[in-house]
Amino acid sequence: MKKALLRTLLASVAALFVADAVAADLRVGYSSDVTTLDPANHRSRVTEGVILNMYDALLARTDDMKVVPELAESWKQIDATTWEFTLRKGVKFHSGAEMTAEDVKYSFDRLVKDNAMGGQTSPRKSLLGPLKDTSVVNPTTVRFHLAEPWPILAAYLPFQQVVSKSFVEKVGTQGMATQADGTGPFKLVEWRRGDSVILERFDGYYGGSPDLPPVGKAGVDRVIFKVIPESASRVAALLAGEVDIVDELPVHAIKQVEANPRTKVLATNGTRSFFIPMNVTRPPFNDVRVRQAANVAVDRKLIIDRVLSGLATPLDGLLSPESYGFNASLPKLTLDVDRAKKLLAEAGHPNGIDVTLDVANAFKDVAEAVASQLTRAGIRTKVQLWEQTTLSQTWAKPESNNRDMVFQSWGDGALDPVGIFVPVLKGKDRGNYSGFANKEVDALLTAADTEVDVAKRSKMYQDAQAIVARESPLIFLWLPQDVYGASARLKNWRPSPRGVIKLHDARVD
C-alpha cells in the first residue's frame, strides 16, 4: 500500500515537471528562416532577430533606443578617431571559454577587414563606417582606431556581436553558418533549416545589460523558432495555442486575435519607412512634375485608416519623426488629385500615363490601394508581383532596367540618417532603387558623415531632405508599426522598436 501510495506521488511529481518544462518552452511562429547563424555575415533583420538570442554585443539598446554597455562596462572617445571600450569581466562563451580583449579584436576585424572570412568581406563592413582597426590594450580594454571621425560609432555597435575566436578558427566562416558559440542568454541546440531554430537557456549567462532589467538567466528553459511563412498559417498556430508569438501580424487578423481570450496584439512605433521609388533615369519619371504629381495623388491617412487599420504614422519624407536630423519643416502632402492632373498637363500628359508598380507579394494588398489612388489621378498604375530576391536583384540598376517604379521599405534601426537616407538617396549607393543623384545632396550627406558637431550634422540632413522632398524621386507613403500577436501567457516581453524579437526577458505561464 505504502509503495503504490509513493508510486502516485512521484507519479504526480514527475508530472508536475513534465509541466514545468512544457511551460518553461516558448514557441515563436517566425515568417521567415534565418539564412545563417554567423552574426558577421548577413544583412537580414529575421536573422538578426534570432542570433540577437545566442549573441551580445559591446552595447545594446533599451526600449526608447538609448545606447547602453552590455558587453563593455564603459566607453570614452580618446580623441576624434580613437575610442576605448573597456569589457566586463567574468562573460562566458557558450563553450564555457572567458572572453577577452583578443574575442572583441578578432570579431572586429572579421567585419571590416577585407576577405577576413575565408577570403570574403563581411556584408556588414559598411555597418561600421570608417573603422579600420582594433587593437588590444589589455585583456579587458580595447581601442577602435577609425580612419576619419564618425560621431555615430556608439549607435552602429549594438548591431555587431562579438564571436569566439578560438572557435571561428576551430570551424571556420563555412562552419559558423550553423554553428554558434555566443555569450548571449541562450545557446544552439539545433537549426532545422526550413523548419525551426531551437534554443536552449545558458546556465553560464552573466545577465546582461545592468540597463535592461531584469539581469539574469533567461526567463525559459527553451525557445523554438518555428518557421511558418504563410500569414494564415501562422495566425492559425497562434489561436490554436501551438506557438506563444507571431511577427508579421496581418491587419486584417488584428480583430480575431484580440477576440481571443487566449491571444493578444502587442504593437511599438517602428522604425522601416515604407515609400516607392520613381525611376528617375526614364520617362516618364525623369521629370520632376510627374514625381511631384504622383506624391500628391496618394490619399496616405486614408489608406493607413482603411489598410493599416490606423497603425501608422503618415511621412513627408523619408525619415521618422524620431529620428537624428528630421526635418519637420517639410511641405505636408496632402491629397490633391486636380494638382496632380495639372502637373501632369504641365509634363506634356494632359491625358495621363501608364505606369507599373513593381512588388513583392507580401504587400500586394497596399500597393494595389496606392495603384487606385494614382490612377484615379492620371497615373494609369498596374500592379506587378515579384519574388522579393528577385525584385531587389532587378531594381538594383534602375539605369538599366527598364521599370518604373517599385514598392519599397527600408528600415533604421540606430534612428539616424546614415542608415536610411544615405543608401537610398545618395547617388549610386546600394539602396538607391530610383537612379536619384544630387550633387548637392551628395556633398552634404558626405560632409555630414564626419560632422563632429550634433547640431551642424543636423543641419546638413535637413537641408537635404529639403532638396529631395522638391525633387521629389520617391512616393513617401507610411512609417508603420510593428505588430505581433502573442499568448496570453505570455509575460515580460514587448516587442522592440528595432524589429527583433529578443527574448532574455519573457516569461510563460
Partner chain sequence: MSSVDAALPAARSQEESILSGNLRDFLANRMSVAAAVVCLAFCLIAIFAPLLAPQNPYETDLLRRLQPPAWMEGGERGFWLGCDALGRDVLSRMIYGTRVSIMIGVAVVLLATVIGTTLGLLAGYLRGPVDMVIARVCDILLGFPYLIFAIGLMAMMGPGLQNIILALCYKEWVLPCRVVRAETLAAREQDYVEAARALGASRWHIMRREILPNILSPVIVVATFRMAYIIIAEASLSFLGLGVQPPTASWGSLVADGRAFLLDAWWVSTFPGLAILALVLAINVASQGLRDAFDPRLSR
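Please read all numbers here as calculations on a predicted model, not as lab measurements. Heads up, when I say rigid core I mean the largest set of C-alphas that superpose within 1.5 Å between the two forms. Numbering follows the first chain given and starts at 1. What changes on going to the form predicted together with the partner chain:
- Pro250 is not among the residues whose C-alpha shifts by 2 Å or more between these two forms once the rigid core is aligned; its shift stays under 2 Å.
- After superposition on the rigid core, the Cα atom of Ala328 is displaced by 2 Å or more between these two forms.
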The other form holds:
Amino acid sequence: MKKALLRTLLASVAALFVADAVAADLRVGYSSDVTTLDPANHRSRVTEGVILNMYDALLARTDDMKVVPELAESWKQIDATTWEFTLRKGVKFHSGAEMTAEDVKYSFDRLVKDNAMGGQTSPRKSLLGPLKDTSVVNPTTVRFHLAEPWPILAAYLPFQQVVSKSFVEKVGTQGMATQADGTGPFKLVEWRRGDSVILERFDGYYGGSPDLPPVGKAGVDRVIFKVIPESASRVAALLAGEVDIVDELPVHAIKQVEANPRTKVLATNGTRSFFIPMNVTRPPFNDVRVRQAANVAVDRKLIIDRVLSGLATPLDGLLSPESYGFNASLPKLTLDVDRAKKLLAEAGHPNGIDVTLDVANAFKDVAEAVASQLTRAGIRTKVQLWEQTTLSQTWAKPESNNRDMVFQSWGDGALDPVGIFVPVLKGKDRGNYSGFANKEVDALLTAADTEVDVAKRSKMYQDAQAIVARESPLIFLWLPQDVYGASARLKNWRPSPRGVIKLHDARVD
Amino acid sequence: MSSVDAALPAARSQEESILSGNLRDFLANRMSVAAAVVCLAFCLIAIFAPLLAPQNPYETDLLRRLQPPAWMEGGERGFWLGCDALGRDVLSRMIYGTRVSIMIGVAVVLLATVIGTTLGLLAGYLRGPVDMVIARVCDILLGFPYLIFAIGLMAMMGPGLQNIILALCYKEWVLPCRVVRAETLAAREQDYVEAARALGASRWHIMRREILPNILSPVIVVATFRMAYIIIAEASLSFLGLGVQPPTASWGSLVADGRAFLLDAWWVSTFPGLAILALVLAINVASQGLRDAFDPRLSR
Amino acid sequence: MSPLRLAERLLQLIPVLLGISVIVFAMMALTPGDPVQIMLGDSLADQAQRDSLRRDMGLDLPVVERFFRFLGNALTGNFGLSFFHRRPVMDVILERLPATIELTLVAMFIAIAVAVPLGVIAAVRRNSLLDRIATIGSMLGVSMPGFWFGILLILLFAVNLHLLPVSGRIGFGHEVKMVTGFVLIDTLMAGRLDSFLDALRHMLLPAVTLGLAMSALLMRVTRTSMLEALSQDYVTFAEAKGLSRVRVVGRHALKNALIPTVTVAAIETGSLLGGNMIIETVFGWPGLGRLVVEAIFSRNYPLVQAAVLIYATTYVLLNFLADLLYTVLNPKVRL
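Please show me the structure of the same protein in the form predicted together with the partner chain, now that we have looked at it in the form predicted alone.
Complete assembly follows, chain above in first position.
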C-alpha cells in the first residue's frame, strides 16, 4: 500500500519534468498580445497579424508588393470615383454561411460610416481615404463610391478584412472583440487573454488567392500565437524548442540562433527607416553646414556591421531603395571626419559644438554608438533617455521644444512616399520632428498628391529628395531588416515585408 | 534650556553604556563583522573608482563589442571582465557603477529616514489630527502599487538619477515613520519626558532633544536593512526603463541592459549581477547583526 | 474586534481610496502623451479620424469633468472602455486578474514552505552553523534583482536542461474549461491530473522567483517568534515533563510561533500582488501586472485607473484581514 503510494508520487514528480509531446502545431512566440479580434476595431500591426489568419480581404499583396485578388475575383474602375468588385463564388465563413455582396457591403459600412460600431466610429476609417458608400449590384458584385478620386484605393484594400453580417448582428461589436467568424484559412479555437491565441485549420477554406500559391487548405492543424514580451525569454523559448517562429528577434541573438542546429534566422527587407532629425529652427542646426557635417560624421557601415549584425541597409536619404519614387542618384554619405570638422569650422565652430541627442529606451545602444562617432568629429553629443510617448510629444513641436536632435524612425508598409516622406519632411506635418519647412519641397509634395501620371509623380518625389539631401535636415541612418527566428522544422514560410505573420502555407515536419 | 539637559544626566549615560555594550555584541558576531567588512570594501571601491578602473568606462570602441573576459578565447589583457555591447570595459563600468548604486542607496535611505523620522515624531508626540492625517497618507502611499507609481513618474519626468531617487523615496519613508511613531508613543510616557515637560521644555525641544536620541537605534537598524532593498529596487526600475542617463551606469542598469546578452555574452550582466548579490547579501547579514545587537525587539 | 472598531476601520477605507483615485487620475492626466496619437501610430489618419477617436475615448471633455465622471462611475463599478481593447475595462482586467492572484498565492505558499522549516531549524539550533546557513540561504532570493534571477532560471531549467517551460500558464495540448479562472483549481475540478501537473510546471519558475524573494522576511519572523515561544514557561515545563524535543517544538512552540508568520504573510501578499509585473513580463505570465505596465506606456487611462483602485482595495482589505487574523489567532491581542 505504502509502496504503491510512493510509486504514484514518484511518477507524478517525474511527470512534472516531462515536456509536452510535439504535435502538428505551429507555435509563434509573439512580442505582444492582440488587443481585439475585431478586424475593424484596431490600428495595430500586431493585432492585424493574428486577424489576417482568420479573415481574408477583398485584395491581397504579394511579397513584392503587387496587389492581387483574394475574396474578389476581379475588379475594375468604372469612373474616377466608382470601383466595381466581382466576388469569388463559394467562399464560406467558418460558421458555414456563404459570403455574399451583402457581407462585403456590411463590412465596409462598418468601417467608413460614423458611429457604425456600437455607437463608435472605426479607427480604421481613414485608411480607406474618401470611400463614402458601398452598394450591392448583385449577390456577387459590389461597387465602391468615393467622395473624390483616390488612385491608391486598391493598394489599401488588403488592410481591410471582410466580416459576416449575420455574425456581427448576432454577437454585436462587443462580441466581435473576442469571437471570430471569418473566411480565412484558420478558425478561432480560443483566445487566452494575455497568453495566447489558438487557431485551427478551417476545412471549408476556399483556398486563398490564386496569385499566392499554393492554393488550398492550411498546411498545419493548429496555429498558436503565444505571447512572450521579454525578448530574452522569447529567444530562450525558440532555443528550447517551444516555439517555431519568433518575431522581433534581437540582432545580438542572431549568432546563437544560427549556431543552433535546430533553429535558423529568417530576414526580410524592412520598411522602417531610421534617422536623426536635427532641430533646424535653432542653433546650431539652423546652419546647413553643421547638418551636413553631422551626416558625414557617422560611420553607418561600422555600426551596421558591428551593432546590427550586418542586417540593415545604409541610407543616403529617407526612402527605402525599394520604395516607389526612390531617387538612386543622391550623393553617397560616407564617413569623412576631416570634412565634418572643416564644415563645422566654416559654420563658425572651429572648436566643435555640444549637443544632446534624445532617444527612447529601446534604442539606447545604437544612439550611444552614433553619439560617440559624432563626438569624435567635433559634434560632442550627450545622449538623453526618454520614455517613448513623452519623447514623441516633446518633438511634435520642434520650434518650441529647445532640443537639438532626436533618434526617430518611421515605418511605411505601403512603400509609397505618401506614407513616410510627406509626414516626416513636409512643413508642420505629423512626423516632422526637425522643423524642416521648404517651400519647394512642400509644393512638390502637394502637387504629387493629386498627380495621376505615375512617372510624373515619381519625378516630383525624386526632385524633393534631391533638395532634402542638400538641406540635410536629418542624419540619414539605415533601414534594418525585419528579423525572425525559426525552428528547423518550419517549412514553406517566409517573413512578409508587410511585417505580419500569415501562416496559410506554412508546414512543420 | 541647559537646565533641562542638566536635570537628566542619568538617562543619557545609561543610553551610552547600552550602546557600547551593543557594539560589543555586534563585534562578537563574526559573520556580521565579515559582512560589514565586505560593505566597507565596496564603499572604498566607490570612493577610489578613478584610481581602480583599468579603462575609461565611457570610451566606446565598436571593434571590441562583446569581447569576452581576459581569460577566455578572444579576451584581452586590461579588459579583464570583457566588454559590453559598445565595446566598453565591463569591469571599469562596474567600478564606476558602484558609486552610482551606493550613492542612490545612501541618498534614498537618508532622505527617507529624515522625512520619516520627522513625521513619525510629530505623529507620535502630537497625536490627534496630525497623527490621523499622517497615518492616512501612509495608507494611501502603501496602497498605491509602487511600481506603477515609478513607471508613471518615469513617463512624466523621464529617466535619470534624481527621478530614480524620487521614485524610490516616495513610500520608503513610511517604514521609518511607523517605527518612530510607535517608539515615540512609548517614549512620551517615560519619566524623562515627563520630567522635561514639567520643567517647561517646549514640545519641539522635547521631541528633538529628549525623544529623538532615545529612539535612534531602531531607526538606524531599519535604515541599514532598507539599503539592501533599495539597491535591488533600483535594478528593477532599470528593467522597467527608469534607469540612469547614459553614459553613466549603475549596477542595476548594467544588469538590465546586459540581460539581452545572457545567452551569448553572459559576462555583460553576470558580473554586475554578482556584485549586487555580494553587496546586498553583505548588507543584509550585517544589518541582521546590527538588529540582533542593538534592538532585540525589532529583530523580526 | 468590536463592531464599532470594525466600522471605523472600514470607514478609513474611504479617504484612502479617494486619495488614491486623485493621485492616479492626476498622474495620468499630467503625463505627456496623446492616446489618440499612440493608437494611430505612423499610419494614415486625417483630422476627422482623430476627432472621432477623441470623442469615443471621452477625451473631448475638460479634465475636471472627466475626473468627476470617473469618480461617479467608479462608485458603480463602471470604469469605462479600455482605449485600445475598446471593451469595458473591468472585463479586460477581470480576465487577467486570476492569473496574477494564482501566481501570488503559489509564490507565497513556496515562500512559507521554505521559510518556516528554515526558521524553525535556525531557532532550535540557535547560533549554530546550521542557523547561519539557513539565514544566508533565506536571503539569497532577496539579494538578486528578480528579473535577472528569473532569466537565469529560464536559461538553466528550460534552455539547458529542458526540464521546465520558458513561459506561459499551461501547455497547448491541454484544453481547460475555465470556471474559477485559477488554472490549478480548474484542472483539478475537471479531473485532469496531467493538465494540473502541466500547469504546475509552468508555474514553478515564476513562483519560485517570486517566493524566494519573500522567504527571507518570513524566515526571520518565524525564527524570532520561535525563539520567543521556546523560552516560554510552558515549553520549559513540557520539556521538564520529559516530552521529546521534537514533540515540544512541533506541538507547542510551533503553533504559537506561526501566528506572526501568518500575519506578516497576509500583509506581504498585498505588496506581492501589486509588485509582480516584472516577473510576469519575464515569464510571459498573462497577469494583470503586465497589462497595467503596457497600459501606462500606451496612456490607456481608464485601465490604469481601474487597476490601481483594484490593487489598492485588495491591499487595504488584506491588511484588514491580517489584523483580524492576528486577533482571532491570538486572543490576547486587542486591536
